[in-house]
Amino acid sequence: MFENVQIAPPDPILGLTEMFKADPNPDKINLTVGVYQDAHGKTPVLASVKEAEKRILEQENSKGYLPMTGEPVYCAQVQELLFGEGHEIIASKRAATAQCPGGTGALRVAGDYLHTLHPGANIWLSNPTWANHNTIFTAAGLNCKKYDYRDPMTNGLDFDAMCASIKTIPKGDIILLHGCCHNPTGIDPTPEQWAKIGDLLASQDVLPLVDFAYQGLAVGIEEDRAGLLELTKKVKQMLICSSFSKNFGLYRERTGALTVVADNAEQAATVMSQVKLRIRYNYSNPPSHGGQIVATVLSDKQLRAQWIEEVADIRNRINEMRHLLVKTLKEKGLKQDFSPIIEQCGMFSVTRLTKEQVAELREKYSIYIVDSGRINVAGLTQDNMDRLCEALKEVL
């Protein structure tokens, strides 16, 4: 049965990482995959995570299966992080949460649920969006469509075009929104714009699916939930996929969650019963270790405070690299306006580089960027900045 199987095309992001590893150039730069790197180009383990793991290993007495929806303490902490302590959604039990293997796993479970329970619905993705969104939902059987988002002329949010697109979405469809630190653009709506989006979705009966993978990397842990909270004021029902890969550095631990927000507690429980079936048919129950880390840190006042400081350090370093990138490009004499990069949030930014220019950077300078021109700002350092900007000057 395997004789005529063809080699699959490489993943557009992870495939580049494999090329990067094989590149013998000692000065190569990888700005592809979304992994945070410190000033020395290393992906660190947070001190709060290390301490949590120490406690877990000392206390752990079983490797038994978790429930299909994961550890209840973890799920409760996820909800508190999303909505804030004592929020009406939590108090009324209108939310139900399932621990999932990463944000990607949460998205796939959501896709399976939507395809099974709402087989005729389309899911609308921002143009552009994370490359894997389309493949995840297509694999789940959903039909993917696009709504306007980025203005290529200003490299900012085209909010009027976004709203006009949303107004065309039929009743009963789903729209995927990035909770903060939009991937790949780094461009986020303001709280006022989020409120307008909520009004539009409520008036059209469109279900929001919020991909919330970067909480804490834009302004702050509490501040970054502002858009989500604006939506909750307008829309009673939604799905939220959250991840702790970036803000806890738990990339390989695959720690995420799918949260259902419904009209009431009974409805939330009913929807979660269907989500549990999708989980059972897929991976049965989630991995434990990452969830234990998150629950341990967020449940302990001192560890939580330490973690918030560490997230601030990550956020501040990324913002410093944004400013340094724009400053260095200007010093190199480039005439293009790169200032929008400073206003963007999170790990990513979309440049105006063409596919041909991206290929030239890779082939001539061993600088790896995805074909869309998206760069991982968290991959920039003081040491590689000058070489990157010199190469950009030559290519541009």
Second form
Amino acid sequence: MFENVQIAPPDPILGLTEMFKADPNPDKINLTVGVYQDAHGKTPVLASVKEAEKRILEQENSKGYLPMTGEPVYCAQVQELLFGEGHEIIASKRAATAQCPGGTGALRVAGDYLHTLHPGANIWLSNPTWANHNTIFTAAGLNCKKYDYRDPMTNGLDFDAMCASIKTIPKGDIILLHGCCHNPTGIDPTPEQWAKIGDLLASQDVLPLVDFAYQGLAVGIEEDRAGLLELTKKVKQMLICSSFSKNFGLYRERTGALTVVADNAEQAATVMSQVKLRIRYNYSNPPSHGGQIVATVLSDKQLRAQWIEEVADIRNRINEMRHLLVKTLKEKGLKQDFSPIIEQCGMFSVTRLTKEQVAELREKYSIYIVDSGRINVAGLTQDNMDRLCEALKEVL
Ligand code: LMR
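Condition change, the form predicted on its own to the form predicted together with (2S)-2-hydroxybutanedioic acid (LMR):
In what comes next, the whole complex appears, and the chain from above leads the way.
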């Protein structure tokens, strides 16, 4: 049965990481996958995470299965991080959360739920979006459509075009929104724009699915929920997929969650009962370790404060690299306006590099960038900046 199987195409993001690892050039630069690197090019384990792990190792007394929806303490912490302590959604129990294996696992469970309970519904993705969104939802059986987002002329948000596209979305469809630090553009709506988006979705009966993978990397943990909170004022029902890969550095621990926000507690529990079925046939119940780390850090006042500082360090270093990139490109004499890179937030920016220029950077200079021209700003350092900008000057 295997004789006629064709080799699969490489993943547009993770496939390049494999190529990067195989490249013998000692000066190679990896700006592909969204993984944070510190000033020395290392992806560290946060000190708050290390301390939490020590405590977990000492205290853990069972490796029995978690419930299908994961550890309740973790799920409660996820909700608090999303909405803020004491928020009405939490107090009224209108939200139900399931611990999932990473943001990707949460998105897939959401996709399975949506496809089986709402057959025929389309999911609308921003143009552009994270390459994996399309494949996850297509694999789940949903039909993917696009709404306008980035203005290629200004490298900013084309809000009028976004609203015009949203107005065409039929009742009962789903729209995927990025909670903050839009992947791949780094361009987010303002809170006022989020409120307008919420009005449109409410009037059209379109269900938002918020992919929230970068909380804390734009302005701050609390500030970054502003868009989500605007949305909750306008729309009663939504799905939210959380990931703690980036803000806790828990990439390989696959730590995420799916939160259902419903009209009332009973409805939330009913929807979650359907979500549970999808969890059972996908992976039965979630892995524990990452969730225990998040719950331990967030439940301890000191560890939580330490974590907030560590997230600020990550955010500040990325922002420094944004400034340094724009400055160095200018110093090299490049005439294009790169200043929007400074306004953008989170790990990514989309450059105007063509597929051919991306290939030239890879083949001649061992600089790895996603084919769409997305760069991981968190992979830039003082040490690799000059070499990158020199190469960009050559290919541009
Ligand atoms: C990315 O966009 O690079 C990250 O979200 C990691 C991934 O899985 O693609």
